[in-house]
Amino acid sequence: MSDTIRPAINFKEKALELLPEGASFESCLTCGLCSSGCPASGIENMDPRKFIRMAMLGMDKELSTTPWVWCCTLCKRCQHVCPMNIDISQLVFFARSNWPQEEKPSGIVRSCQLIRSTDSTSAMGLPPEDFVFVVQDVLEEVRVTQPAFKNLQAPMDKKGAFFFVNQNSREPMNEPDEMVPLWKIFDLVGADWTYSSKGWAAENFCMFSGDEEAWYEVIKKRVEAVKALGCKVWLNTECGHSYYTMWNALHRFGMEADFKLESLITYYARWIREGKLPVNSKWNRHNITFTVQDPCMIVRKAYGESIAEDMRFVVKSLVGEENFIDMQPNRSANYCCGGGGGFLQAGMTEHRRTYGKRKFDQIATTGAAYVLTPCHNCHSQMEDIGHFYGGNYGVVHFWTLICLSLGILGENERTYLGPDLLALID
């Protein structure tokens, strides 16, 4: 750590400013359910709990330095479980805005600047006419190689649309064929949708790095993008971020946007109900076991238990009430996996594994042998603490289950499937 000069952060009146009203941080600091809950708890020899009575000790300066602000992911667990409602998650936020930006993680600050780079939004730096191509070439390769979709379209700037499709930059740079399910899912219920040669990207890691500014800078664009088109509904996909990053700057920034934000599980949910999606779990035949990760900033920071309620009754749909093993807890209440707030990019690998252990013994004891998840940090996360821990389990995302049940699932589309699952397929 450098001797920086960093601008003075009162954290004791911050929390006396995020303190509830009738809360009384006596009473907090003799709880300690915040660290109890919190998988980050001892890295860096540091906690919830810890981190308000030294706030409210004046420990300004070592509050403004501790490494640990980049091992908690602002999952909010903490809040959750505080019987007042306390939001420490804030506070680290101002104290990951206080750092010097050369002294931030480098990952995290890379992923910022690429995404500012170009009109694509792409924490990958993706530019809009290198992404249009992408598409283009894919579903090219699609309509010759799947007769079954040989009128396949993956519409771009689209006005009028009713849904403005965003998607995560990690596909069309390195998962190509990944995306090509969604477009069949869309294909299959005749929705009215788009992507965008611009603000078309799905990740946020502005918000991350603590620069207001920058993250502001980001969902303008995102949202211009949507206003030009027209759309109705930006869809949030299976990314998790993406859509508290949205959702939340609208409100913190007092920004206006004439269009819905909406999550693909929800509308999962809704054409599984309405006969549009007829999947079923006949396909299951071996009786193979699933279960679901709750992403953070969508559950518990975002819509609540009517997304995890959405999330199961596709699971259940899918695979077969009987094979859906639920982690405990689960719901709001399920731990962070420890793959957000940016930790992924932080390079800060073995305080991320220490911190996904608790997640991978939750898996473990379900004793399930994959797990659906529709969050691309949960997905990438969770499949390293398997490999580092030695699991045996798989992860999948929502539309390749999808594809599988209704038997669409193409060649190139089965990255994520095991022996186990591949051998169902017909």
Given for the second form:
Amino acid sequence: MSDTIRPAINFKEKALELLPEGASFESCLTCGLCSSGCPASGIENMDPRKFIRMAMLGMDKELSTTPWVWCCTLCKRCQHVCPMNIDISQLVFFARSNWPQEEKPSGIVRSCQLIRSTDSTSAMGLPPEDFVFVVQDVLEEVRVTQPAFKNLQAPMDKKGAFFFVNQNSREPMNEPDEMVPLWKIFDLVGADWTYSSKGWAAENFCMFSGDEEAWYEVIKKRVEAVKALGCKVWLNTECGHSYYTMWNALHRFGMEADFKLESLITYYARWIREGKLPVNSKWNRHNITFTVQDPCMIVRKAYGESIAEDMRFVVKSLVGEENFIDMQPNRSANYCCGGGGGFLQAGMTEHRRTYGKRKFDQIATTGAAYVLTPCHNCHSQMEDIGHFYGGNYGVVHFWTLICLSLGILGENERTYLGPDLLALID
Amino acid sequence: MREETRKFDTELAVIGSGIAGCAASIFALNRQIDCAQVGNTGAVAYTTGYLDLLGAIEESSAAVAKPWEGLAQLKNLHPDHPLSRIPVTDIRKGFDQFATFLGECGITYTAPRESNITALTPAGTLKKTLCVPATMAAGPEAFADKTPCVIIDFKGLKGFSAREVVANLQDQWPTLLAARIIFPDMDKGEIYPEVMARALEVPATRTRLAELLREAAGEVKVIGLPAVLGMHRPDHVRAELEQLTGLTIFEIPTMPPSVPGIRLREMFEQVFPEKGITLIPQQKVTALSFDTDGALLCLSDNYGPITIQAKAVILATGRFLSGGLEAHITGISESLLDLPVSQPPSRTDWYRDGYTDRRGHPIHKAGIDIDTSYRPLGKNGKPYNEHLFAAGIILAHQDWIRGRSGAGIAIATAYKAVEAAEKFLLAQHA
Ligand SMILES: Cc1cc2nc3c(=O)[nH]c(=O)nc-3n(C[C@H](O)[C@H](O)[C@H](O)COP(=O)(O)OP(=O)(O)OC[C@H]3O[C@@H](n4cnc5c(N)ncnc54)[C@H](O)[C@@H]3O)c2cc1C
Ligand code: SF4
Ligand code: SF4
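Starting from the form predicted on its own above, please write out the structure of the form predicted in complex with its partner chain.
All chains and molecules follow, beginning with the one already shown.
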């Protein structure tokens, strides 16, 4: 696909325009720390330092056509380790946007089209009425089959609710029972929350496709949905890029929003500290070990250390401090799993797994039996590389473990538990 | 969307995350001073891992064998050198505390001794240094004893060539051999030391590498490898490889981007927050101002603006590479506060005519001046502000590259600056 003619970008000029003073490519020391720390280095014979060097040398045609821009996950680790704070991902994003629509990886483009096809903003194209139906259907079943939750609520379009809660489409579409643990948690802490039939979905592949206009349109729809219900907080559930695409867009496009963006992780931590979520690790009688994956999109690229701390606090409360093993490196220095940036949707499986090898090694080093992560892309990618490279770890959502710890995890909500965890449930 | 500024309050703020900044935070921890640190990686990421105190004195062509004695000579010849102004006992304390801290955090160093160690460089030349990481210690010993040894490198790894090392050392170390192997699962394209080091944290990779190493060593019992023996538990990785192979193994530093620097950096980033330091990595302070109560640091990270209110500040922002000093057509300036910079009278005096002139170049001694309490001087020759202290290679009157004294200056001046800041803070509380 690389020999089609397309407008070549003047990367050097673009870099001057995009990058702040002091962090321009001209200040690059060519030290190679970025490449050494980037899991995409070597794929398609490219790496971040080489990308900069080629930009400085005016090799615009090559940079405009290299498929590597779809293998860089825009994770910003290169910037994190660069002594000069140079951000390569901005140029990669720009290069993506320059690809003719029909030549971009079709999976990413298609996901963006689907997002725009309904008011749900769902990358799986699930329309509002279907979402409302699934939620209602699952709720009724829980009320019938789990007597302790016969009054469980899953409010829809409730005006004035405090939290506007988003949901990754994978749940209503493929594994609807996975929504239930979340509802139980809200029920337990007495949260005033609602789903919205519009703009409820969490994914946003329009950003990854390099289509700024589409990105803006999706966010606009979501912002309007929150405003229409008059919620105070847009609560991002266990998904990484949905947070970043919203948060970043509000700044980037100068959008007005009179509500706050918050991550569910922050609230898990708060509710545990306040005693509203009385989790403990006593259930972990066999000292099953856990590690945690910091999603780039909410840690390095957004909140930084504070959310990384909250995540660790929650995990340790859930599994016991002695059963928690941190990956190295971690927090803002963590490696992207390789599922981000649309890589999972891009159809470049071999490259994606090459990228993911670094993550696999990190997990293998911990020897942990499970990885916890509040991100769907991380979740899918880590499962895939685990199978591919012969790992024997499981990947679990936070909500699953919280409900497990509280003894309220229903039978249909245990998909991600291995035999060792299932054996601990009475 | 409204941006909320995150505010931190601290006793001591350290600006800079080079060796001086990190050492200052360690000394503050040891003195139980509440501390916050901000700064980009800086030169730490490029270090060989060796901690130099004093390897050369300008006037002499011979390397310094006994650094502590060398300090006395330095004091006679260059009384204004930062190391000349610090009692040797304090320099020792600084080094001891710094090396001990690193060891406790998983990167063991050899303890400072009376004599310098003759250590190997990436190219197979020799340099004098005071302390080396434990993973490298067997190298200088094997060299001193001329023990038969194989230097092993890896296909695809740039910046380290076993043949080059052997060629450069052959005259002095005739029993040295070179070998090349393929790192497990890394048989294609360019490979990086960092990637190899992380792979060696995985037990299965160690087992596979051990087999290859045994084969390459043949009858020889000591082998030298580029510095790739693990990232977070290097001592453990080396010990286990030694056990698996039955060989003595040592590391030799590689050219940047190299593992020893990344090890230090990641260790600091891991350990400092755990020990209660407010660490804001990879960011620069954009404004620093003072009022009667202390200092206000302004910066921002990916998430938004941050301010740090501190009662005392240590400026450890390095020189040109790290951005502490800036070179302009009109002269050299200090970046944050425009502190006066001791420098050659004009740009034409920055460099001597001969590039290799043994006396070095005047620009390499440019920096800020301090008083005896480590307070930088303002334009009037008096301390710029009572809340402000300084440490590291930003200080004037030293050429750390030629003196082979980078870490030494950073650690010793950080020790003194923290001591002075503590004294000031205690007086304030009283
Ligand atoms: C390639 C190389 C190899 C080296 N090898 C060795 C060796 O083998 N042995 C040895 O002993 N020494 C070595 N050194 C030297 C050693 O690293 C220095 O002695 C040491 O870095 C000096 O410490 P410093 O902290 O004063 O300055 P630097 O390391 O330069 O650090 C300055 C810090 O200040 C930060 N900073 C600047 N401006 C701001 C701001 N506005 N806000 C916040 N932070 C700011 C920078 O980001 C940086 O973190 C080497 C140096 C280099 C460059
Ligand atoms: S880490 Fe930064 S300075 Fe070093 S090569 Fe990469 S972009 Fe350039
Ligand atoms: S953003 Fe991530 S994947 Fe892309 S070049 Fe930087 S480190 Fe590599």
